[in-house]
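The form predicted alone is given below as one chain in structure tokens.
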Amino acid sequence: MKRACVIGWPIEHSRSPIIHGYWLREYGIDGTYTKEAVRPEEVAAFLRSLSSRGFVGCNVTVPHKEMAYAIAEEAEESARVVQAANTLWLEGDRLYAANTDTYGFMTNLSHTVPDWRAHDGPACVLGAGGAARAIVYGFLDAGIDEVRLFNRTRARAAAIAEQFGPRVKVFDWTNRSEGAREACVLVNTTAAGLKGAGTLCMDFTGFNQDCVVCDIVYVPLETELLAQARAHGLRTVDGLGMLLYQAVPGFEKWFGVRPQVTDKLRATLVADIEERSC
């Protein structure tokens, strides 16, 4: 039996076991995927003992992603760019790391809105954390000419722009609505809207009607940002698809099967979100 897990502190909120458990049953694989609560001071020891604990690999959630990257002996470009890892696996006695957030976001965007590049405007990203870095990387890799970053702390956005080069432009947070009106895609990577808390106060008046508005938040599935964008006739993409697709590469590494993200799997997650929200 192959065993994998997700680690974090806290970990109770993680829905990864629902996703991987579904696939294990769907493909008839003799394996398990569990939640493991690991304190920050215990992360290094836990990851170095994955094999002796019987695990073939693991997912990593907050606040352990940076430490996971530092501990890994080999890292894919996805993890090196973001300087954080959410997916680890063993090859022999060596620990490998990847960050599948870029894959998860870009795959979900292309699956949900295949013509998301309906016009040639810039991609605009709200926030400057690890998720923003992963998504900026994805847009640049997809050939977007300009990515505009908006963050309350300008210096954090400037650090990303310095890393990725001249195609990334930094804009003041106060200009986020005006500066994003030409966008082909607008993405919220901040926590605003999570569980209904906080607001981005975006004004979608005058936005290009081909713009796609995305939120990586998936609780609730339709955040205030998405509701406002939809009210202005814009297409929207919620954050649940990113969660589902980012899980695909890890499952394949651990269990040897490339799983499919299906409507039935999404419905299973939606039902769980609705149940927990009651």
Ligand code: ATR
Given for the second form:
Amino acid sequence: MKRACVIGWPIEHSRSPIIHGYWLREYGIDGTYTKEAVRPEEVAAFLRSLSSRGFVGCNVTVPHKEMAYAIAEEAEESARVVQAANTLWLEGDRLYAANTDTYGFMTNLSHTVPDWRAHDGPACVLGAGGAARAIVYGFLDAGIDEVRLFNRTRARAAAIAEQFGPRVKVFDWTNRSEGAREACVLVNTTAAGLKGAGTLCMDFTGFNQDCVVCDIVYVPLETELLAQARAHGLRTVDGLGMLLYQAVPGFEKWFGVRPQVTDKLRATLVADIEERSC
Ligand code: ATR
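Right, the form predicted alone is done, so what does the form predicted together with this ligand look like?
Let's see the whole complex now, leading with the same chain.
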């Protein structure tokens, strides 16, 4: 039997076991996927003993993603770019790392809005943490000409621009509404919008009507940002799809089947979000 898990601290909130448990049943695979609460000071030892603990790999969530990247012996470009990993697997006795947030975000965007094109205007990203870095990388890789970054702390946005070069431009946080008007896509990667974490106060007046507005927050499923965008007639993409698609590569590495993200799986997660609401 193959065993995988998700590690974090805390870990109780994680919905990854619902996703992987669903696929294990769906594909009739003899495997398990569990939650493991691992304290920050125990992460290195835990990951170095994955194999002796009986695991073929794991997901990594907050606050261990940077440490996981540092511990892994081999890293895919997706993890090197962000300097953080959310998916680990063993090949022989070597630990490999990837960051599947870029894949998760871009795949969900293209599935949800099939006619979205990277060439129709700048992409605008709110925030400058690890998730922002993964998404900026995704847009640049998709061939977008310009990514505009808006962050409360400008220096963090400047560090991302420095990493990726002249296609990434830093804008003032206070100008996020005016600066994003011509965007073909706007993504919130900040914690603002999370249940109880304040709002972003975007004004969508005068926005390009083809702009797709995305939030990586998925509790609530419809954030205030998405509700406001919808009220202005803009298409929206919620954060749940990214969560579902980012899980695909890990499941395939551990269990040998590339799983499908289906409406039924999504409905299972939506029901859990409505029930737990956190
Ligand atoms: P992650 O790695 O998950 O993307 P992070 O590194 O903690 O998370 O980054 C969180 C992002 O949310 C940052 O861009 C942060 O802005 P600062 O760099 O100024 O801290 C942003 N953020 C958090 N709370 C916010 C709020 N209330 N308003 C605006 N931005 C916020």
